[in-house]
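A single chain comes next, written as structure tokens; it is the form predicted alone.
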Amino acid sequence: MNIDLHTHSNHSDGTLTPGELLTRAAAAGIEVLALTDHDTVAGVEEAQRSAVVHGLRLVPGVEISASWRSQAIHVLGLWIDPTSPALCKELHTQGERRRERMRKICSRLGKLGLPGSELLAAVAALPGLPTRAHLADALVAGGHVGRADEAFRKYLGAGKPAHFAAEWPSLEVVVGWIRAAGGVASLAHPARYSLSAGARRQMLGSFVAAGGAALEVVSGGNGAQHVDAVATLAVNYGLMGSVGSDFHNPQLTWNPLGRSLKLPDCVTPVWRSYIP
């Protein structure tokens, strides 16, 4: 079965509408797809309608920003109830955190001699919640940098002059939101965080203690060495395994929907209890 449990639409920092995303997934032969936009479920209803048209099974999802010891961590909520009033309230607050962070970053860009107000307006005009990826694209469009990755290296990345760290809720709190909405909490791309091996183990201990259920064993451009290492962590911590492309943009041809998303046999699939 072709499964992809980590994708984004233009309701966060993807470039396709939910409908376009589902159309592309169907063309790629994907049978089960999760829409996991950053801190919003605004695209799930449209995605569900499109899934019915294309004969796909949609997993309602979200990717929530959290914090563990000042490190930003992303937690996927899979099989959530996207209409949960409590979850929607918390995601609304997450959106306000994102907007406030964007205002502060653009203010810093203004102090660096860049048109901060114009950049903020360009990002605010987009349909989804504001992200640094949107701002990087605006910097490219304005001719201030040549490429989006240059924007992060020069201005937006950690330690750079316009960087502003968001104050996300704790990892434990976010896992609680997902569980209260009937969902399964899966730690997104665990090999990507700047943590020592010991800190990573402590973080996983906190995640499990809070009720976290799965690790994204196969994610985006992770190499085989990362898959094996994360699979071992999943087994050691009694966590199920998830797979996801972390798809954002069809122009990024190195990371298509559903790319090589095969879970190692040693890991229990997170979808086992949900997909016959």
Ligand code: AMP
Given for the second form:
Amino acid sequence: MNIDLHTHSNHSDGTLTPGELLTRAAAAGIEVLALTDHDTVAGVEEAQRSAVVHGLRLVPGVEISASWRSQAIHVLGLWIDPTSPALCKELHTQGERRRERMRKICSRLGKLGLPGSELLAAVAALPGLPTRAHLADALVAGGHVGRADEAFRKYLGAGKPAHFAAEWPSLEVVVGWIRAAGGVASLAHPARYSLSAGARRQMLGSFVAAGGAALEVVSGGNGAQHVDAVATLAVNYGLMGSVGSDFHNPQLTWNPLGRSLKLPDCVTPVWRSYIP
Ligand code: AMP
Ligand code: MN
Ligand code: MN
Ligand code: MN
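Structure of the form predicted together with ligand AMP, please, following the form predicted alone?
What follows is the entire complex, opening with the chain shown before.
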């Protein structure tokens, strides 16, 4: 099964429209694709229409920003009902949090001598819900940094001068939203958080207690050694496994759609009860 359960469109910080994303996924031989934009389901309807045209199975999804002990954690909601009024209401609030955070970050950039209002206007003019990735691109476009990762290292990353910690809802609350919308909660890229091994165990314990169902065992360009370590965590915590590229942009050639996303045999696939 060629499956990719973590991708972005231009409704968040991806560069392709949902239609373009599905066209690309079909060309790459993907059979099942989840669209998981940051804190929005705005692209799901277009993706669904395009999936029908291409004969792909579309998993309605979202990647929700949550917090656990002041660390931002991303939770994938898979097979959610994108029309759920309760979920849409909460995602609307998440959008407001994102816009407010962007204003705060840009104001900090202004205090650092950068054109904060111009950068804010540039991000606000883009189609997607604002993320730091958009702002990093605007900093590159304005010639303030050479590359997006430099923007994170210099200004936007945790502990950097323009960082502003968003007040995301707790991990438990976000898992609750996903379950109430009929979805399955999968913890995205578990190795990317700056947590000690002990804190990560506690975080996973909270995730399981809240009703979290899966761990993203295969994520983006992670190596085999890493995959095995996360697979062991999934088994130890009784979690199923999901796989996802976290695709954003065809220009980032190291992170293509659907490549090397084989789940180790010891882990139960999160799609088992959905896909015959
Ligand atoms: P946000 O959700 O607004 O905090 O933005 C996070 C997004 O920025 C992630 O989903 C990535 O797409 C992107 N990102 C995070 N860290 C980096 C980095 N060091 N270099 C480039 N992009 C990054
Ligand atoms: Mn992103
Ligand atoms: Mn993420
Ligand atoms: Mn993502």
